[in-house]
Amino acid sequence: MKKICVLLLATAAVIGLCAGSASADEKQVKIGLIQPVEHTSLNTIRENFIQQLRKIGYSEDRVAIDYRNAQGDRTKIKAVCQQFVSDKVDMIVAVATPAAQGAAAATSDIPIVFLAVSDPVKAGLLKNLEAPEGNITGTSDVVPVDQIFKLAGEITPNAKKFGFLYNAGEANSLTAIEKAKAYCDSNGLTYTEATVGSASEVQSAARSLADKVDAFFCPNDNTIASSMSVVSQVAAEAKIPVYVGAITMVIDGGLATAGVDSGEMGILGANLAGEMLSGKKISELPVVIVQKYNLMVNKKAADKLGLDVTAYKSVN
C-alpha cells in the first residue's frame, strides 16, 4: 500500500510567506463554504479552518468567504453548490461527507477542498489519495473503531451487545459501522442496528435499541452528531454508555470515544487552501489523513452510570 503522505502544521509558515507577499491590488478571492448541519464538531472544523486561513496570510480583504449552512437538508446541500457555481467562486470548502458529495456533484472544475470525509474513496470523490486527478482534495477523519471498541471493553468489560445506531445515508457511517461489525463478529461481541433519515427520528430509534444492548456505538455520523443531547439522554435513562466516533460527540454527552482532533482537520484545510490559492496544482496536494487518535471520556455521564474512569483524560 503506498504511503499516504501527511502534511505537516509547519507548512502554514511556508504558506503564509507566499500569500504575505502578494500584491495591494490583487484580486479578492471568493470561497464558497457548505456544511450539511450544525454540530460541535463539524462547527470546530469551520472555524479553525477560517481562522487558520487568516493566520497564513488570507486576511478577509483578500479572500471573502460566502457561509452556508444546508440544516441537515441533502436538497438544500445541492441547491448551494449549484448556487456557488453561478457565483463564479474560486474555490468551494465542504465540511463533511454530504457536503463534499454535493460539490463533487455540481463542478469538475472549480476546486474544491473536503474536510472531514471519512472515506474519500467509498464517498466517490477521487480514485487515488496520493494525486487526486480531479478538481477536488481535503482532509480524512479515519474512525479508529477497533481502539473505541478496545476502549468499551476496558472501561465497560461486562458490556457484549451493542446498539448500532447511524444515519444508513452517510457514506462515513457505513464504513464505520462495517468496521464495527467485523470487530464484534471476531471478537464475541453482538449487536443490533437502528437506522435514522433525519434528526426527528434519532429518539424513537435510541428508545428502540435502549432495552436490548448493553451499549450504543455511535460513529461519526452527522445526524446523530447534531442530536448528541437526545442520545445521551435516551441512554442515561436505561443507564447505558454510548461509545462514539469523535471526541466533540463525547464533550455533548457520549461516554467516551479514541477520536481525532476536530480542530486538526480545520488546520490542515486551511493549509491546503493556501496551497491552491497559492497557486499549486490539486495533483501535487495528496489528501491528508488525520492519523494521531486521543482517548477521551466524559466524567459526567461515567459518574451517572458508576465507572471509574480515572485512568483516561476526561472532559466535563
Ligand code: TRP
Given for the second form:
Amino acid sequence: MKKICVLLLATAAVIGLCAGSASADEKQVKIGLIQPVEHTSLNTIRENFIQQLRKIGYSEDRVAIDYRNAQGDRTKIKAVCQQFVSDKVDMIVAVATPAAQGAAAATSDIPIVFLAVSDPVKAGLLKNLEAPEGNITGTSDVVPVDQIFKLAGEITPNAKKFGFLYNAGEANSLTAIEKAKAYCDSNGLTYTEATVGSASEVQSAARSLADKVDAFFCPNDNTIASSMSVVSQVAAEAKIPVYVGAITMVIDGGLATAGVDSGEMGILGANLAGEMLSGKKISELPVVIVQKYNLMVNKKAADKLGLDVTAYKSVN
Ligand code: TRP
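Write the structure block of the form predicted in complex with the named molecule for the protein whose form predicted alone appears above.
So here's everything in the complex, that chain up top.
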C-alpha cells in the first residue's frame, strides 16, 4: 500500500512538472498583440498582460508574442491585423477599442481577446457579454461617469459649464459622453463640446474650448490620453480643472477621476487568454467587466488652481 502511494505521488509530481513547461512535441502558439497608440494606461495594460501570461505558465517557448503598435494611425491598425491573419496567428490580443475593432474586422475565425474596451457592444464587437456568440471576448473598463461628475461637484462646485473634449471616432468615448450629457441635463449643468480626429488637433480644440467653459471633461479617450501633456498645459494656462476618465490621465496631468486599475485589465485579460489556450470555448468565457473604482486627484494640478484636495488620495 505504502509503495503504491509513493508511486502515485511520484507520478503526480512528474505530471505537475510537465504541465508547467513545453514538451518537445508541443506546438508553439503564436499571439499577435496590437495596441493602437502609446499612452500610460495602454502601456501598463499590455505589460501586465504579458507578465501575467508568462506567470500562469505560458512561457516564451510555449507562446510567442508578436507585438505591434499602430502609433495612432487607423490604417496601420488595419494593416497589422490583416498581417496577423495572413501570418495565421493562433490568437489576436487587442488593447483598447480601436485595435479590437480592427481585429474583429480582419477575422471572424481567429480567437480575439480584447483588453480594456469600455463598451464592447457599442463598439460592435459582440452582442452577448455573458456568452460571447462569436470569436471575441475580453475585459471591459466601464467609465463611472456619474461618480466623476459627483467628484467634480465636490472639488469645484462653481463649475457649471462643462467642455467635453474627445475623439468622436472612438466608440468608448461616445458612450461616456452620452452619459455625461444625461448627467448634466439632470443636474443643472450645461455643456459644449470639441471633438478631434487625431492627436494633432488636440491643442487647438482644447484652446477653443477653454475660452467657453468652467471645466473640461475628457472620457477615457485614447487620443486625448495620448495628449494629456498638451491638454493639461492649455487648461493650466486658462485656470480650468480637467476631469478625466482614467487614473493614468490624472497621473499625466488631469485634475481628478474615478477609475479602474489599468494593470488589472491586463492581468484579467491574460487569465482569459490562458483559459482560451487551454481549450475553453469562447461562449463559456464571459466578458470580464471591472467596476472597482478608485478616486484619484493630481495634487500639483490642484495647487495650480488653488483647490484644497487634502480629502482625496492624490498623485504628484
Ligand atoms: N477603455 C478604452 C477603450 O475602450 C481604452 C483605455 C483603457 C483607455 N485605459 C484607458 C483610454 C485610459 C484612455 C485612458 O478604448
